[in-house]
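First comes one chain, alone, set out as structure tokens in the form predicted on its own.
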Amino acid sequence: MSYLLKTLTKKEEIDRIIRDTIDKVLVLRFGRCSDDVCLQHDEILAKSVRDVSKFAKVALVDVDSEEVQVYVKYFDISLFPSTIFFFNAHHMKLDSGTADHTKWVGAFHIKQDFIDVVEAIYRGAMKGKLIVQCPIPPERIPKYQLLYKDV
């Protein structure tokens, strides 16, 4: 399903889409098209694009591209898929009860979970918030361990 969504492979493309997406939530999925979990996530994103098209734009970022490594390092993306949200070029954070509020790590279980998260981010952003509470029940939030290098 990843062929249905726009795939970004250059830093300039990412910069442009972040800068040019106005009054909509920008959803950037960082991952690999060859990874099974990324493919599951991409399927949910592709099925949801039409439902969120009035208030969100979705794009994929290929982490294997050398030109996007600056974003991979900046957002500390080591687990795939990782989804990052922006609104009017501001990085939106999501408090999902995990240690990292800067991104969603893992795939959404169902289409409605993704739609609920994007809608919550949109509503919060329209009120001027930079961090919003996750509307998904805790049992459907992917669990993972953060590993810190050189600590």
Second form
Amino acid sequence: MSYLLKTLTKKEEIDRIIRDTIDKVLVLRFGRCSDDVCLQHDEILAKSVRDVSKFAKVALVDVDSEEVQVYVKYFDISLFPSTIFFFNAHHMKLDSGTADHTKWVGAFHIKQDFIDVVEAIYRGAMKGKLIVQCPIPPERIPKYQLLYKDV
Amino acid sequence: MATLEDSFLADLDELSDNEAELDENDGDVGKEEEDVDMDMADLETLNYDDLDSVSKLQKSQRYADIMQKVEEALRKDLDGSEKGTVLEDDPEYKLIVDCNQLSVDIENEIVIVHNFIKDKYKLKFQELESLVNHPIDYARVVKKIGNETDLTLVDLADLLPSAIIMVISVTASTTKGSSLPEDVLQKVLEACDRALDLDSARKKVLEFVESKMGSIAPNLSTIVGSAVAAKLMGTAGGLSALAKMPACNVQVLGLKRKNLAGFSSATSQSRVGYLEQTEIFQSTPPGLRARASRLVAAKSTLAARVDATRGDPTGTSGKAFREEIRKKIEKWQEPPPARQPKPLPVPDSEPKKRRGGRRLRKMKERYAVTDMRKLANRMAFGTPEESSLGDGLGEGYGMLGQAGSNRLRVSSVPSKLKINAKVAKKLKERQYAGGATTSGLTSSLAFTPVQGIELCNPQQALGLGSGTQSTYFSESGTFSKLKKI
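Return the structure block for the form predicted together with its partner chain; the form predicted on its own was the one displayed.
What follows is the whole complex; the chain from before opens it.
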């Protein structure tokens, strides 16, 4: 867990933060602080939170609390850490060549990658788009397999 | 500071039998400044064996008066001083001013006596004068050594640091001087005593002035210290005179003009006078000294003004000034605040700064549309334009090479550009056709009105011109094509 970033555990907190972040990209990380990939991801987030502070806001959501399970189910989060981007209460999709465009699964490799993604989302959102292309080259995008159950 | 010439001046006075010795000493200060360019050739003619001919101050009346007053005042120091009278009329104030003057005179006198001792002692121990620079120390050492040849019998431990004592002993063993005759020795010892007396008198005078400075100018003394305050007052010519001076003048009071003698003046630009000796100044790091000197001068001038009008006899404003100075100097020495990394700017919020200026204009000139191209783009109305390959093929020339524009000419260098197939075919046919036979209807003459020949082309008069000629009766057209046999 990073001490610089806010950790949310209650539904009202999440609602409030999504509602109250105006004209800034909201980055919500769903994960556990004990997981090592989560830790790596959190480290990158913590280092870059000041740099993107003028156009983005970062918060962590602890996936182990009960109130948050609603959101876990809604966003269909199965792998941790998963990062979801919002802009002015709209959910922003990111096409990074993977199967799931609604979220970013895994950790970023370098700080600059995260900053690039946030900037791409910001530019797209300011133009009015709801889905943006990922600016990172595919080598640095974490790959994962989605297991479809009962489909 | 008196020079060697001044001592010779004193001797000159003696030689000219001028017995008004008492008056001279009051005018001593004035005379010393006047006679800077005294002729050194008088050296041989002067005979200054006698100490009294060189050093007259101690025998003067003025000296005796002031010293007596000082001693009296020091004795009754325990009584409170009257502050009721205006400062200038206070007899103690006058005494202070006199004391200042006297201390300067005594200093000059000590230098004269020192020179005297040096000259006499040269016969015995020449190198001593370069080893021991300070006049009073020199006098003490000479007194201790006397006529002794073996320096191990002489104990100099309490006079000098041991390193210098060692050097002196070593040099003494190799010196080529000889023992002094008895009368010369006597004179030398007398001169040493005189020097030491003068020194103690000076110390007494300064001590007196310092003790009184606290009551005369408390605020000023709090900031710069009583000794420097006394010196400043003495040089300025009184407390009110000091108060009337602007701070920039106070800063350079007492500045010693160094004779550079060919050395560069770029390195030593101190511009600080007596204030250099203050505790505040000495304790500031060298980089901040210029700023500190200005600050101290400004505040001390303010304090002097307060003292001149007796606005604050307790000296609290002086303490406040001192505290202010200390705080400011400390602030200057603070390290700059650490730099925080700046957050990135919002994307696309700042419009691109388009830069202008001469450099950009010169760069744009390289890609700008040239005058030639502008003329070629322009076309005259009603007249078909000329082209590089003739007949409407190739590049059009527009107004280039026309009547009015006699500056720009069409060059006959063929264009290296690739021509497309249709144009190439037309060109080729024309080339062949033009080479063997010519159609009777083509005219190869073209006259410009500039040349002034009035041959009118019959086709032009009819309105056909070379353009219509080519299309109606073109040699490359199918109807009138001539085959080569």
